[in-house]
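One chain comes next, on its own, written as structure tokens: the form predicted on its own.
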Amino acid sequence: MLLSPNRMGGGRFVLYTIGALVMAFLLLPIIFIAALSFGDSRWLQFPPPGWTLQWYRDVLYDPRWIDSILVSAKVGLVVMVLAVLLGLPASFAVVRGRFFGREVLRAFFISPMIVPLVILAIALYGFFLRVGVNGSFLGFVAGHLVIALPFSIICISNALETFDESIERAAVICGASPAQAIWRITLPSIRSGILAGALFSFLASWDEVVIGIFLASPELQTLPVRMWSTLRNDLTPVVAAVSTLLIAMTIVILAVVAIIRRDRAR
């Protein structure tokens, strides 16, 4: 039931109005993109003169788009696994380590989030050319891992900092080895942080375009690079269709994560 301005109070009404305007400002571009993806105009024209599913058919039946989607998915999954495997020991080091320079190490781990992506991409491009992996699957994984690893470390470190370490020590006192205590007590307790780190690592890889442009080759391109190339050469609604599919996939992933968290909270 909607409340009148008098019943909800003037200040709260103004706050709700501002929130609604901000939400509309953020959602309108997404709505426009979705509408353009169903328009029958050959160009990105709004409002569309008519409606069609042709652009979605062009995406699903074009092997170039399918190959780019598969490359992005494979790179993202590999980066996600590696980011979690490397992020776990790194998080334990920066949270529980008692050594000189720990804060410097923490800052080093998150530095890829601070350094401009163009500078990082140029550095990776020059290094990968020297070692001969530029334009390869290994190069994409290594380059995306650099930007995805900080997300994993931050999520897992935050979960570790909120975990009561005395529970782990109690398990050791009861006869478990330190490794068993970590495996059976700590890791299940911080699984939400691990899951969040894996999700953000995958999305960071899936969405990366700047580094992908430098690392791409004619035979190997990720989906964002394919979208960028298409926008430069032809403003076709196919890009709007791909963008709409990506938005839908993101909504589905976030909904699944929300359902998993709700079930675990019960």
Contents of the next structure:
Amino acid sequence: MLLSPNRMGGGRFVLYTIGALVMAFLLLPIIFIAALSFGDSRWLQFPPPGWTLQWYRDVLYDPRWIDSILVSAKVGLVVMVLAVLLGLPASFAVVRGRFFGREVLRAFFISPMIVPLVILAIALYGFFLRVGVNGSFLGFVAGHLVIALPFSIICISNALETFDESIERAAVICGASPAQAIWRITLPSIRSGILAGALFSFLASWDEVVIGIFLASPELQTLPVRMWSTLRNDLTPVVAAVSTLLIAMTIVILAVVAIIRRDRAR
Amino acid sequence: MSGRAPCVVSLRNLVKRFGATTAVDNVSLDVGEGEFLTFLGSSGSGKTTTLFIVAGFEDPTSGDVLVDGVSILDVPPHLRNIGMVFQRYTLFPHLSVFENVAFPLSVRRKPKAEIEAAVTDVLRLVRLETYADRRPNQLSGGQQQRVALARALVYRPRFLLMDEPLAALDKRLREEIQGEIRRIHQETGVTVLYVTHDQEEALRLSDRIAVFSHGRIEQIGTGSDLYNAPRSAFVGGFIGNSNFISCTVAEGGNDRCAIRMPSGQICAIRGSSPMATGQLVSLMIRPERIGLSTTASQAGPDCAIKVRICEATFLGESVSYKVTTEWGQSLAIREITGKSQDVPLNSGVDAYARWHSADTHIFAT
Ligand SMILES: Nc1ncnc2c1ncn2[C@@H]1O[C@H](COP(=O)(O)OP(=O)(O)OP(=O)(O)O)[C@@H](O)[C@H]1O
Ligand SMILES: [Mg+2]
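In place of the form predicted on its own, output the structure of the form predicted together with the partner chain.
Next comes the full complex, and the chain you just saw is listed first.
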């Protein structure tokens, strides 16, 4: 490599410093929150005067928090399943299809990633009010599905693009019907892409807050929405504890995705 | 093929157009029982398209494909009972070698014991019985193609299609697996439609070769037919090495006629087809059919032209010469060592290149 760190002499220490600063910039808020969640100061004093698990106990003994965690998990899981079920045929269409406007359709499928979330949220709010699903489980699923689908379609269509169609043809000439070939050969071959798409879809719903704020009702609040509304009334370390749980969950899921990726690369 | 038994595969006036390009242009041929027939042609000549029409992955624009005398165009590919080996590696990546080969039988819902026996047999046929538990990515390219061949044979298809199965392999491996393919063809007696752009491979494997050019079959016949009696300059140039000399007909005729070489010299040739005086033709001679001598007056040859030796390469069983004619064209000549008593000629020496009229081929240009 021309630009190898070993050849840069003193220059590389500048590079290392910049790298360390960027990492600190990204990690400090997370470390800060995690530290506060274990601190025993009710007023979020930093550094914490002492350590406690009090706030975690508060979360786990408060049915409203447990409720929200369950709501978020349920919405996330349903969104994940639907995003894959819809993402699969959509990916086949944009990768394998030979029709006019295919590229436009592909861009359209990922457009929820580009449209500002607030605008999306307001539009969904107006529409859901009209059809009467605001504040319902269905409303949350539908709203989150909109932002989850691009993740699922990108992951699955990338996997499908690297899968050689000749392999599917080989299965067909061996006697498998097109449906059998896709079910027994193509889908298992792109399963890591499907799994990554599923996990990213879950995450997209799991930590979504903007649409959630618009759609939430007093009875039905996802975890991020409850955090936000709690924070508005009261700055409490309980929120730090919930945040830390949320972050831990996200890290676990991303780690799973990374492991799948590495397995596939092998 | 005679009209008695229907041929295994018959192509009837197949045409395939993609927009403005005609990929397959009026192809007709018959493949007999147990025959190994090869499509030989350069890149883009329509070989794969023809094979894909037979397999059912493409629909012809017009024409018909018959198997045992019955059209199969309305049969979907998975019910055609054809075996196929592809140019690219197409093993199922998530299945073991055994499961790959078992796949065609498992979609046919065969009993487990039967599958086990058949897979073991066919893996032994391709000499990979000890690799049954491996994954495709743990196999070399040659082994992968042998597994693909086993997978295509295990359900005893009516015939086998092979689309450049060795193109991705290096030369040594290619020759080794050509031997395997020949052995397997002899042992199983399966009818094969094979595609390659490597003439040596075609000659080594095939009973008959169909030379493809621009979607058309230029000529179809055994390797020696194509080599000894090419019907067009294209086939002559494609199979084996050859020299082409542009000439004009000096004296037309049906039986024997004479042509004028670029130097103005007149040579008698064997008239293959009626030619009009003054017509432009191309004279083809194989390098090994040209003899070299230091004098023009030796007995036998019908034609001798003056040349200068440019390059002489000793190759053991033969000497390869590059010579220049009076009109500046370069010719290749190959002399078997020990046939003539002459010592190899050195470069820079003047000599006579001579040939029998029976060894020449004339093509209209
Ligand atoms: N799906 C397609 N759409 C448009 N043109 C095509 C398509 N498939 C093939 N062609 C064209 O048809 C012609 C024949 O292609 P084909 O793949 O049959 O050639 P081939 O003899 O197999 O060549 P190769 O040795 O490179 O594999 C080419 O000009 C190719 O560009
Ligand atoms: Mg091809």
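Between two forms, the rigid core is defined as the largest C-alpha subset superposing within 1.5 Å. Bear in mind the structure is a predicted one, so any value in this text is a computation, not a measurement. Numbering follows the first chain given and starts at 1.
Here Thr17 exhibits a Cα shift of 4.0 Å between these two forms, evaluated on the superposed rigid core.
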